[in-house]
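First, one chain by itself in structure tokens, the form predicted alone.
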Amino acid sequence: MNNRIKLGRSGLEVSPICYGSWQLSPKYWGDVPTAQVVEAARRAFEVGVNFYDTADAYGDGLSEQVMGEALAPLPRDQIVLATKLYWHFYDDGRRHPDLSGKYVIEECENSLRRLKMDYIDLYQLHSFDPLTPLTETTEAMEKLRKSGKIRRYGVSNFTVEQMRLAGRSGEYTTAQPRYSLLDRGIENDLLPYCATEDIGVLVFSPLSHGLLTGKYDGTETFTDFRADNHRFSGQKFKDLAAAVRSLAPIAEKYDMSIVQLVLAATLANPYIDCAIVGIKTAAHIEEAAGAMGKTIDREDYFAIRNAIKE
């Protein structure tokens, strides 16, 4: 399996399914065994995934450390590693936004040390810093690029207007927004803008924190951050879970699981390049990778959209 696409004008060649590692953030997901994640990350490469996304903020450096360990045996020139910065975090748990030029340079070095890598393929601003001029941030990103510490840089969680501002200050070649078949807002503005500017789009939460996997019946309870999410409780949870499970006949038609069907439908959007899937086990990435290269017809695509809505 060698499914690869060009990530916009970044020139990076990546798998359309990206291995996401937010699960290594105990504050949100509880403790996930490190060995289990290492096994899953290496299995990802075996099933055709070469794109890995993490962030310094996930577990205050924990995710980068584990990803560095997991990816160490893999051929560096065949994987694409993306990470992010935004939060200036401290040993005592304090954190605040910081995209100042000085911190960008400093935190890149910290990320490289945790990852045990010489360079980062894609360095992303995790969110918009209202205090630092983007020109200052961009100047630091350009220094890192010219020195070989990073290959490309991009943004995450930016609005269209924030992206326009970024585009005036430097070569931001990718965007990482939230998107799922339940959260489609970026179809109206951000996706058309990125297409116009040839900006690569890698969406996060395409399975809406597991809600779109078809694995729930709406009676489950959660001990992680989903316990406070209105979509995962009460009648709303039951209705959404039933709607997702109703997709089973369409999935069977294409010999796919519901997870694969939802990911294939997500990637069917011509302006979405990659879907970042949060992975905890090797079985998770094996299933997700099965969506690569799959297509569905127009009628079924819109039947899926019509079924999954609030």
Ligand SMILES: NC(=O)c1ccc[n+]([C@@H]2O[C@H](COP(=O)([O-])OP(=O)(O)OC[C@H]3O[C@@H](n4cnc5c(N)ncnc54)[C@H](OP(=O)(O)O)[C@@H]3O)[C@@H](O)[C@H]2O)c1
The other form holds:
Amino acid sequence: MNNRIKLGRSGLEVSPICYGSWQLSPKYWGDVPTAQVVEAARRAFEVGVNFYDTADAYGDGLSEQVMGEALAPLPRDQIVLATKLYWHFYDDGRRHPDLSGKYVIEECENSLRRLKMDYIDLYQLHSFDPLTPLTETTEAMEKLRKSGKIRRYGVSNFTVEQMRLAGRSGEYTTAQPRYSLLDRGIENDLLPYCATEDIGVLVFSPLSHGLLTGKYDGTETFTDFRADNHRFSGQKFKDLAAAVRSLAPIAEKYDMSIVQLVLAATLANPYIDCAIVGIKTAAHIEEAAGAMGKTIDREDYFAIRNAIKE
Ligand SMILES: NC(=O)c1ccc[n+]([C@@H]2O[C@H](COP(=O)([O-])OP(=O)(O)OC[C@H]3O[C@@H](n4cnc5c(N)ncnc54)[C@H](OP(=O)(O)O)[C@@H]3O)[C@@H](O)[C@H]2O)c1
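Form predicted alone done, so how does the form predicted in complex with the named molecule look?
The next block holds the full complex; its first chain is the one shown before.
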């Protein structure tokens, strides 16, 4: 299967659909059975996905641990494992940001232990730490890279100016911003910046936490973190759900599901390399993988953009 792209100047060769594992964070998503996730992560590889995104903070280590178990039987040199750090968390639930050099070195060891891996392919700063000079964080990242514990490093949730600062201190070769057809703000600044610097872009929440799947009619209620999200209640939810469902005829024209159409439209942007899709089941990743390599006519692309609006 030739569904591989180069992730900017990181040189990492990855599938344009990345497996997202934040769903193993009970505080946000409730209890998702870990056996189901293990099955889904292995199925991902069978359907052409080689790129997996996790973070130490997802379930305070749970996601890394389960992803490590899931990926253990797969050929290590054929998968690209990305994780993140930023939240210094404790057993009693306390947490605070920490990208100090000391913590970066310590936490990388913790992540490797949970993942049961010898190295991390892509180590990302989950967010910007206002207390630590980036030069200090970068020095630690470079130490990890030189010792072979990480292959590449990148950032997430950074503004363009923060990325510029990071770029002055080291080789941050990827960015992980939020982007969906409903949240297109980065088109004006971060995407052109990353393209100029040949920084690989992997976007998170491309289905807007499930809203852009077409599976809702706007009457559903949620017990997870979406209960507090304004897009998942009231008239706004109904309007957005109807707008997404209105895409059905376009999806049908391309013999795609709405999920696949939305992901294909997301990846149609030439400055977006990968879409990280949040996965709970094998069926989720099978469907998402079906969007890889699919193209949409210009007219339909803009019709989709016009339909998906707040
Ligand atoms: N760097 C960061 O700060 C950051 C922040 C957020 C996320 N992320 C990463 O990005 C990933 C994706 O983000 P996300 O989880 O917010 O959002 P998402 O991909 O926009 O939405 C995920 C949700 O969409 C639904 N879904 C996925 N595939 C489906 C399918 N084929 N059919 C029907 N429903 C489907 C599921 O909803 P149900 O739960 O309703 O089944 C799933 O929980 C995360 O897992 C994580 O790896 C990173």
